[in-house]
Structures are given as C-alpha cells and as structure tokens.
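Next comes just one chain, in structure tokens: the form predicted on its own.
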Amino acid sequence: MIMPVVIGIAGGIGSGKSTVAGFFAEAGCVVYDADKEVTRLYTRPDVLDQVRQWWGEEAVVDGELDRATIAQIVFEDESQRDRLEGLLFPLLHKRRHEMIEDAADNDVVAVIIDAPLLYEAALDEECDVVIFVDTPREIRLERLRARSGWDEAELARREKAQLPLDAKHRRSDYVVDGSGSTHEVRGRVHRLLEEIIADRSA
C-alpha cells in the first residue's frame, strides 16, 4: 500500500484556499474540508448531548449546535473554548486519519487538508508538505468585500488574530499564485501537484 502525500493549504483570509483545494479535487485528490467536518460534527447526537449537559438547551437549535450561542460562550471564556476543542479535535483527527487510510486503499495520490487555521491549530504537523496560496491583499479584500461586506479594518482585525502571513509563507514548502483567472489558477495547481508527486518520488 502506497500512502498518499498529505498536503496542507495555508494563506491569508480570502486568498482562495478552498478554490485551490477544489482544483486538487478535480485532479483526483481527496479533500478534508475542516469547515464542513465541523458542521457535520455539530449535528452528531453524542456531540449535541454533551453540549446540552454543559450549556443547556439554548445551545442546541433544530437538532444542531447554535453557532451564535457557542461562539459567544467560547469567546467570553477561554476554558470553555478549550473544553469544546477537547470534544471536537479528537473526532476531527480520527476523521482525517480515516480519510488518509481510505485514500491509500483506493490508490489516491494525495489528501488535501483545507483548514482555515492550519498552522494555528498545528495541523501542519500532520502534513507531509504545505502550500502557501499567495494572493495580493487588494485582491483578497475585493473578494471579501463582495462575499462578506468586509472593509480594510475588518480584514486587519481578523488577520491580527492569526499567524502573520510572512510566517505562514516562510513555513510553507511550496507557493502557488492565487490571483488571475480560474483557468490560470487551475493550471498552476495541477502543475504543482505533478511537481510535488515528482519531488516525493525522487
């Protein structure tokens, strides 16, 4: 059994990390989407039961965790955030491990870890290589303004809570340009995958 290369994706907010992950999926890779996996956990009966015990019925709405309530609780009390992470992180780790094993069984060449806080959550330690999606700030801001109505101040505020971009860039093994047309970025990603596989085989 040949294990797939595990590739993490890092970059600034709005850099296009999930778009890049999607292009890897087009090339036959398996993608672990952290946001989707957390959303899935937020509907699991065992997770819901535990959260009800901690924070009451108001933390669960229509069969899933109420994100606004949970966010307020963990924002105001770091110990509660640690408690929630202690519940979710082992389940997420197990899911990543299962996906990698399934990929190996099916001869998939790579598993992509698409997580908003790859370095901050130490997920880079589970990766063989990390790609930094390098997209100019003005393009990222334009995307975020269109998508979420953010302005420069909001982007700066959000980025302040994350590892600085130059540190993410420095710690990454490969860089892909996230600007340009969809066609251009897709081509870069597919070529980069070939390069990574070749480097791993050398």
Contents of the next structure:
Amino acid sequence: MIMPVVIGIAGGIGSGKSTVAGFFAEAGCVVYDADKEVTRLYTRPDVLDQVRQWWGEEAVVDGELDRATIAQIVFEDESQRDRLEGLLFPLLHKRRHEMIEDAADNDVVAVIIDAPLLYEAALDEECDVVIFVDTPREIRLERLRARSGWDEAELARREKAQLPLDAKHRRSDYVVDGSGSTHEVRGRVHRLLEEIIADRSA
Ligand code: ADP
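Write the structure block of the form predicted together with adenosine-5'-diphosphate for the protein whose form predicted on its own appears above.
Following is the full complex, with the preceding chain placed first.
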C-alpha cells in the first residue's frame, strides 16, 4: 500500500480551483470538495438535532440547515460560530481522513483538497503539497461576472475577507497557470501531476 500524495488547491476566487480539481479527478485522483461535504453535513440527522437544540426549529427547513438563518446567527455572534465549527470541523476532518485511507487501499496516487479557504482553515497542514492556481484578476472577474453576475465591488468585498493572494502564492509549493482555455489548463494539470509524483519519488 502506497499512501497517496495529498494535494491542496489554493488561489483567488474564480481562479479555477474547482475546475482544476475536476482535471485531477479525470486523471484518477480522489477529490475532497469542501463545499459539497459541508452541504452533506447540513442534512445529517445528528447535526440537525444538535442545531435545533441550540437555535430552535427555525434553523432547520425541509430537513436541512437553513443557510440564511445560520449565516445570520454566526455573523452576529462569534461564540456561536465557534460552536458550529466545533461541531462540523471534526466531522470534516474525519471525512478527509477516511477518503485518504480509502484512496490508499485503492492505490489512488493523489487526494485533492478543494477548499475555498485552504490556508485560512489551516488545511494546508494536512497537505503534502499545495498548488496555487494563478489567474489574473481581470480574467477571474470576467468569469465571475459570467457565472454569478458579480461586479468589481462584489469581488473586492469577498476578497477582503480572505488572506492576501500574494501570501497564498508564496506559501504554495507549485503554481499552475489558470488562464487560457480549459483545454490548456487541463494539459497543465495533467503534466503537473506527473511532476509532483516524480518529485515525490526523487
Ligand atoms: P474557483 O473554484 O477558484 O472559484 P471555478 O473552478 O469555480 O473557480 O471557476 C470559476 C468560473 O470560471 C466557473 O464558472 C468556471 O466554469 C469558469 N472557468 C474556470 N476555468 C476556466 C477556464 N480555463 N476558461 C474559462 N472558464 C473557466
């Protein structure tokens, strides 16, 4: 059994992190998608029970945590945020651990950690290497405009809540150019995976 290399993906909003993760999946890697895993937890019966106990029935709508209600509660009160994170983070940690073990059992070469706040959440500490997806701001803005109708102010507002990009860039082990067509980026990602595996066995 060979342990898979755990690869974190960092980069600006709209840089193409999830797209890059998808290209790794095509190459046979297992992908941990943080947003998807959180959404899954939001329907778990034990999580729902706990949240109902804390915040009442209105925090759950149609068998799912109500994101708007939860966002408001944790935005207004940091101790409530800590409480929610104390419930969810260990479950997410366990899930990553299980995915890595499964990948090892199935001889998967790499597990990809796609988390929007990789460094902010200290998930880089669980990674063997981190890749920075480097995409110029104008291109990111163009993509986000097309996907979600964001304007410059919306992007700036959301970026302000994150670590500065140059810090993420500096802390990463590899950089992949996220500009250009998806076809070009796919080629870069597949070559980078070969490079990372070669570096590991060197
Ligand atoms: P992130 O996960 O970094 O926020 P995504 O992978 O979700 O970025 O990409 C943001 C948006 O840009 C999505 O709508 C995606 O389809 C689009 N996109 C990503 N990469 C490319 C690319 N190389 N060319 C064109 N559009 C892209």
